[in-house]
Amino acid sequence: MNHLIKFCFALFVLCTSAAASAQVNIEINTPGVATLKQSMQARHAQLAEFYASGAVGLTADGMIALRDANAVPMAGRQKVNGLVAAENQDRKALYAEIARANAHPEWEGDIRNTFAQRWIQHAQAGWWVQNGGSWTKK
């Protein structure tokens, strides 16, 4: 019986090792994850004056999101409205990108959940991010 019981705990040691070492890598540089990150550093001038205003905000979820349009003139909200597409579609391409990279394209939801939180860790001070569901200002 005692071996048996050192036997389930060199198993579980084991697992869990491996389980720990098969870690996704964020940081990750393929010529996709690459040329994603430099669409998305080149948007980013622009959509910081609307990160600045409120109008947009970090998501929990990983992406982004036109918080009040009211802080957009009327003219400029269909511009403000394709930044934040543009920049949403790069973010899912980046995250499944990255799974993709590690073997791994399970790992989606696990990578744009670790994004979701570094975004909204780094975000500014000043801008809105999301917290269980509702916005609040950083």
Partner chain sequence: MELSYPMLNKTIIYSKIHLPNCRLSGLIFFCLLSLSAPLYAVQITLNVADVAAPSFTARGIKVVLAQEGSAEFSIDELHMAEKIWRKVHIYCTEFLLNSAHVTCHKGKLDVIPDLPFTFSYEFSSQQLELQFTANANELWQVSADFRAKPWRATALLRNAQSKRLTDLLPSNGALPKQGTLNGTLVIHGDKAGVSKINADLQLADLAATDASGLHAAEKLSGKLHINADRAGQKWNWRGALDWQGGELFWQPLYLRGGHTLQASGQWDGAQLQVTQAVVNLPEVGKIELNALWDIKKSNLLEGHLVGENLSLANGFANYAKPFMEQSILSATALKGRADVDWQYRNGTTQVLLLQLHDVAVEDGEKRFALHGLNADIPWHAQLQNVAHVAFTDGELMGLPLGATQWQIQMRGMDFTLPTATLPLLDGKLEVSDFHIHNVNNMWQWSFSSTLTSISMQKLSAALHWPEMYGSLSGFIPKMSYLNKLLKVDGTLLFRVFDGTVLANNLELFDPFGRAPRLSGNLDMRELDLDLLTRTFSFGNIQGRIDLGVNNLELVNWLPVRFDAKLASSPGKYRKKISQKAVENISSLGGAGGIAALQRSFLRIFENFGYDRIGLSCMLQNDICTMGGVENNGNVYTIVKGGGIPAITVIGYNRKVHWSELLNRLKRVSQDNKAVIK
Second form
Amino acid sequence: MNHLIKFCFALFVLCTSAAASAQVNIEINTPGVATLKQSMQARHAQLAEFYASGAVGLTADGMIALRDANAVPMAGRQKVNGLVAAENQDRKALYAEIARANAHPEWEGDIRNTFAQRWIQHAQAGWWVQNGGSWTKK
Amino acid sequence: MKKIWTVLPLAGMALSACVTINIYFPAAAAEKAADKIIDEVWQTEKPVTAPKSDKSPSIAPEIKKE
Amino acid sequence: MELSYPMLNKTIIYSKIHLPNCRLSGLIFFCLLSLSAPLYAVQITLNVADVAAPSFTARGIKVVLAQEGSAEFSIDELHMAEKIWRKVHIYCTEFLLNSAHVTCHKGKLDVIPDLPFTFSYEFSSQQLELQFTANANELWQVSADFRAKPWRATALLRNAQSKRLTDLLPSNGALPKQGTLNGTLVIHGDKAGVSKINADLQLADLAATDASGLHAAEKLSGKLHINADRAGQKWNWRGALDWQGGELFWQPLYLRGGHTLQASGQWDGAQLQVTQAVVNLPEVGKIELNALWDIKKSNLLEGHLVGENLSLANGFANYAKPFMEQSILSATALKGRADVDWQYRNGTTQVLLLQLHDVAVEDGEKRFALHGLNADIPWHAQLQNVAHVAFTDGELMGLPLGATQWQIQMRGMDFTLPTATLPLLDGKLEVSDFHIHNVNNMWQWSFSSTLTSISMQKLSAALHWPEMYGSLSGFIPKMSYLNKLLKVDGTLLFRVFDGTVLANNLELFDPFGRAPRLSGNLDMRELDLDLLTRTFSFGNIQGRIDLGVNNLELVNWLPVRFDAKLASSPGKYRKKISQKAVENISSLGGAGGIAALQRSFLRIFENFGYDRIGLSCMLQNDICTMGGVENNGNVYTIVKGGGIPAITVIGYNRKVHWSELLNRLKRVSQDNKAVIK
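Got the form predicted alone; could you also share the form predicted in complex with its partner chain?
Zooming out: every chain and molecule, the one shown earlier first.
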């Protein structure tokens, strides 16, 4: 019976290690992710001032939105519109690309939710973030 | 030896039970991945040093005289 | 009614006030209270429960008349013109009410304490004067003569601060913050109400914004002139607007002054008819239009817009592009001129006649361009028609396009191009059955085509590839685009390096997006290694190879996944590999191999014989799993020796990082270029 116990214990260890390996990693080193990351990084240099001024805020669904156009001079509002649209296009593509690169396109929504929380978590103090539908200053 | 025969079917059952693993959304890994991307996009952290290169020679000509 | 007179030296006269179209009703009761105070502090308080008139009610009115002739009115709730004011407080320094007139001098409304007013009304002549004046020469003056037939009211504004109108305007719209109004507003009326309006207003330095800042104006100046006459239930109106300066942001449009508008039409409360209007768009041109607008549903019922010789550069950038931030045209610049005739009815565009004259289309991200574009597009929703489109040259994804003329058959949202030729480099793309249609607001298209031979030399130069030789030709049975997915049905055939390349199951997702994704299979046969190694300056190898690439996936034109297998082609041909090539193959595995060869006596040979070459790479998760002609555990043979002198190249590490492999390849080709120099 001693053998049986040992064997079962070995199996248990094996199973847990198999389960651990099923806890897959999220692959983000793909050219698609790299391109989108680069594009967003370049855009961030332009967007940062609008996050800081409160003109643009981080939404609860992992996107950004024009929150208060009054914080931008009139002639610049159209540009902010464009930046927000382009950023959201990239963000949507990023979530889809990560899901696809990990061979689980159905994870897109989960990835988007994860990102939504993390963007807000990482947001600098003074930036505006959406919290259950309403905007709050971090 | 006799014991093993009783163990084997059990092992088979246990094995088949542990093979069917559903892959759930790896929330923790996704969070880590998101953090990494966000850090890079927002440049909140200095980028880590470049990945080490594989230096070991892996291909070599084998010279034969015929 | 309860009235109690104290012993006062003041008489209270109760007089009924009749205003045209206005009657006092409801429960009015006066409660006149005398204070038990001494005589020198006499005051009279009147309480009125409510006063009601059409479009006007006041509740909880309290009037306090003091001995020195002043009066205080407070109203708990005032409804006027669908607005509610609470706790309105009016103070008159001198209040006089007698049988001839009622006047209020040096009056003050507590909501606008900085704007004292004077009010007078003559009962017999029914003349009203109301005048608000303030510092800085500000004047709001209303004079009315209700006895005249038709009755008349005139408003005169001088340096009137526009922000005072904030309370009167809908609070969710753009509200004025600063700026002045000058001008007159004259209203005539009869028993049936207002019958004539003349307005002549001038705006200066107007700033307005809504809460979100999406609708805002700054430093706006301009003139507005409106005349309107009522005929029965209908109003005939005529107006002119001259927007002289300032800027306006009306999400998503940003416009600057210089616009003018002359318009006339009818209005009957439910519909606004613009029978004729001319809009002058600065740096674009003149547009004539007429329209029928449903006011309640606030939508367009009918519209007709005609513009001739419009400048597309500003026209597109200012008025069209802001609506296209999400589309592929968001980075496009147009030049040239256009004639437009647009007719809208029954909720959809009925006719769009578009003529383009010498137009240039350029994508800011250099994905496409067309020059010398001339087109005549007479589109009718119900009729079948032919569009003529021609351009002198263009560019698509870096590939130059030659002069082209197309005749497109249009039937509603369905466009067909039976045959067309698109010159591409030194060859041409013959397109047939090009079909584009719109289903559920999504455009989809398909065509089949033949590509007559393009020189690879020119193609590789255009795409900034290493110079290649040979030609590219092919037949595409069907190429289709739907939902961002570009799909090739059938097999694409290329002839390069004296061999053939077959591409099938090709799919390109989001071709104009940030990260286009290409997938498919490639099957290359009998490529000439001599041409190939020369092209990529790899050191000469002679012979022929077959290369199969399955499950290829490129994202942003970089490989993510593939299963590639390279092997010597079957058949008899000369097989030689130069020492340089052996070195290069070896150096793909790192630095050690070359030294081994250099040390041996074999360095005296220029070329070696080989029997077979084979190399495979299965790329997945950035790791290339390599294999060769023969595989034995971790060891694989890349070049199997044969002939004299023979050389065999063996690889030892089967897993290599793709980025590392690329670095090595880059180093090899760079080193060799340096040698050639």
